[in-house]
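Encoded as structure tokens, the following chain is the form predicted alone, with no partner shown.
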Amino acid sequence: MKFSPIDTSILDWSGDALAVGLFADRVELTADLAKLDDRLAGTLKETIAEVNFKGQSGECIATRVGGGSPIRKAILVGLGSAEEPQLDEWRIAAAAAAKAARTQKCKTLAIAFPPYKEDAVTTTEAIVEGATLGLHQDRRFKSQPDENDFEVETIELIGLAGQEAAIDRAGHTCAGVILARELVAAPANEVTPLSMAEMAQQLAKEGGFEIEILEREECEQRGMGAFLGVAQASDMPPKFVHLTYKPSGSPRKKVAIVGKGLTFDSGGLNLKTGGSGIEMMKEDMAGSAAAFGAAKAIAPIKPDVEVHFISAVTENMISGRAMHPGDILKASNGKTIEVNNTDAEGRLTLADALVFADALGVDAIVDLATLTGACVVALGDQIAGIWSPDDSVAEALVAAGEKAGEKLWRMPMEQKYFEGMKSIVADMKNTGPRPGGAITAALFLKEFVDKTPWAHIDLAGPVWTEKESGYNNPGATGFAVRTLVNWVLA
């Protein structure tokens, strides 16, 4: 599919559909869309007073033109609010008219929506990364093609002549969401510690990086017991994956975005039953699939600074070699470990990766992962929880997000409650009281991140959806890519 920005008048475009924005409380047609409507033989203000169309957030209705018109179809797609307008309404909308325009069997489309806050490439931005999430169908394990596919050819974006370059970028933040989605999207037989170590290869030959991936006996050399105590049960070999980005000149700043890489989340010993949701821990990579497709979205791009993709990927299975409830395992900064709960796996992987991006000297990290259910009972399903010290860098990504369109809530680090994981016999348990439980998993990443500024994202909840809501489709949203991606551009 095909973006091109015009400044053709919407009096003069022609082509299969085109789609205008009409905010709730206004849902009038005035200067040139009353001309158009005129030209239309009255279509528009017909359809509106027919449906009793509102213009609210995701509205979309498509009515075909009669009468030699130059265009066949018109769609109107409601941004909501004009008086506290929100920039996911622009790419909520544009999924909208982009799916109609499927349904409509319309090969060219032009959108016609009035900018955001007056700013042309924060709009064109949205309206590309809306249409282009919105149409993406993950197709790969169906035997048989969808017979009602079809393919929206070009896409025409009215009013934003000279956008190329948001276009583009725009695109390389959509590949790396649809990255992060098909990882998340595909079973544990397909996304293996081994296939990830692959991809991150294949990502660093692409994208120009530095790649490090450290095997079983580096990792031992390097004291990571915490995160090859996870690995030992499974018979796929563990994988450490240290990607770095470096610009072409001296980085204004250096940062790491750390990423959970379960592949697959058995529960170890403290076995995940039935009903627990075992058939989707495939997705317990999600972390490490968000920082991954950061990284494909940020080759391109070439910001002006430094950034470590780092991931400890594995899987946690049974077997005679499984760690056992009540082990204690030595992280790589000689913290010790009682495992009171090995289905608390995620956070033993993510010590050993903070502890190795801390030492690297950058200004800041952030650890992502599908950590807790505590979160998602919290938070629910749309919103992911962050927590840090630091002021600063819980702010800036806060702050990411929003633009992204991609909710975190800031939650407490209320230290009084690491009294739970204390340990008789080693210096913490990797769980705490069942109350607070995304609040001490954080508490217990905090003990080894020691001098670099940091954050930890709990994603569990918006990593993945039932339904159509927006620009995602059921299935893995590809959650906190674009949250990245402004956080290092900012």
Ligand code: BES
The other form holds:
Amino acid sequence: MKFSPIDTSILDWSGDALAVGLFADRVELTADLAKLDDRLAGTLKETIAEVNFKGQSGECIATRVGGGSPIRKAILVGLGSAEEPQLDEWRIAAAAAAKAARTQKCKTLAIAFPPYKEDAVTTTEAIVEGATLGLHQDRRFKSQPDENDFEVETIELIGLAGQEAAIDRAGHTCAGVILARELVAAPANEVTPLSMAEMAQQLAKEGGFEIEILEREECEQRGMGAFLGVAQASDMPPKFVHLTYKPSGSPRKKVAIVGKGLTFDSGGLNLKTGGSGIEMMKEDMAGSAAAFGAAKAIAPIKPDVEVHFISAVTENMISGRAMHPGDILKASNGKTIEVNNTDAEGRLTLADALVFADALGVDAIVDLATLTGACVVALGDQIAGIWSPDDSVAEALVAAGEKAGEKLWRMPMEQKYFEGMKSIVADMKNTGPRPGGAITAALFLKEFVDKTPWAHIDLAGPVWTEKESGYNNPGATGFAVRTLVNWVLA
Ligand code: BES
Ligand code: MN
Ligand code: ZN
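May I ask for the structure of the form predicted together with this ligand now, the form predicted alone having been displayed?
Now the full complex is given, and it begins with the chain already shown.
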């Protein structure tokens, strides 16, 4: 599918489907739309009345237009409030229009939406993101093609002539989101620590990154006992992956993105039982997928920022070699941890990854992790939690998320709750009491960041969706890739 920006008027466009965007409660047809409707013998007005079209978020109706017309189908899509326009409505509407074009077997689609806040660049990016991500279907593991499969070949963006650069940039971002979706959706017999390392090698080759992969022995030498404790029951060797993007000139800032990379989380000897969602624990590398998805997007965009992408990748398994509940591990900063629950493994792997990132001398670190069920209980599946002792890092990430249409809600770093993590025998336990479980997880991570401004994002909720919603289809969402790209570029 190809996007082209054009300045043809809706009155002169010809092709299979023309999609127009209308605001809620402003669905009357004015100016060119009224003229177009005249030419279509009043079909648009009739359709609006017939289906009681209100222009609400995601509302979409496709109708055939009479013979002799240069267009075959007209698609009406809702853009929500005109008074308080929300950028995400442009993505949602573009996804709806593109999917309607596919259902209606339209090869060529024109999208004619009013600009978001008179900003052609932002409008173009939102439409390209919405249509691309909305149309993306992952059929890698289906043996048969989709019976109703049909490819929309070109999408022309009316009124956005000259926006080629914005189209390219959004295309790169979407490639990163799609990589993250595919990594998360693939099961644990496909995505393994080894395959993640190979994928990172491939990214490095394509994107010109520096790459460092620490094998088990090197992790041992660096004293990464927390990460290796989690890895020790698996038959697959752990891989500590570090990609570096360096701009050609001197960097304006340096950041590190750390992703939790559990390719499967069985819980360990504190095994996840029936009803715990163990069959979904292939998604436990979604933080790592977001980091590498962002890497894929950032390479061709070439910002003047140095970015480190880090993930301590392993499985959390059971075997005769497994960690016993109660084992004491020593992380690479020398702190000791009593593992009172082997299912709180993500924070153990992140501990060593954060110590590593902290030593790089970057200006900020963000970690992303499917860390706790407690965060899902608190915020549901649409919103990620963000914790940071540093207001400016937290605010920058929340703003980057807002621009991306990805919701991050700031949560408290209530130091008092660390009481619950006190251990009699070691420096700390890895889990506290059930209440505030997402907060104590964040407090645990804080013990492994010494000097760098840092934020932690718990995205256990929004990385997966059972239902189609806007530009997300059932399955992995690729959550946080677009936030990370915005954050790096800001
Ligand atoms: N990977 C899970 C968290 C998770 C839950 C991710 C649901 C995605 C969806 C994590 O490793 C885990 O098991 N956390 C435990 C922590 C507990 C033992 C303190 C949890 O949330 O139950
Ligand atoms: Mn776990
Ligand atoms: Zn986990």
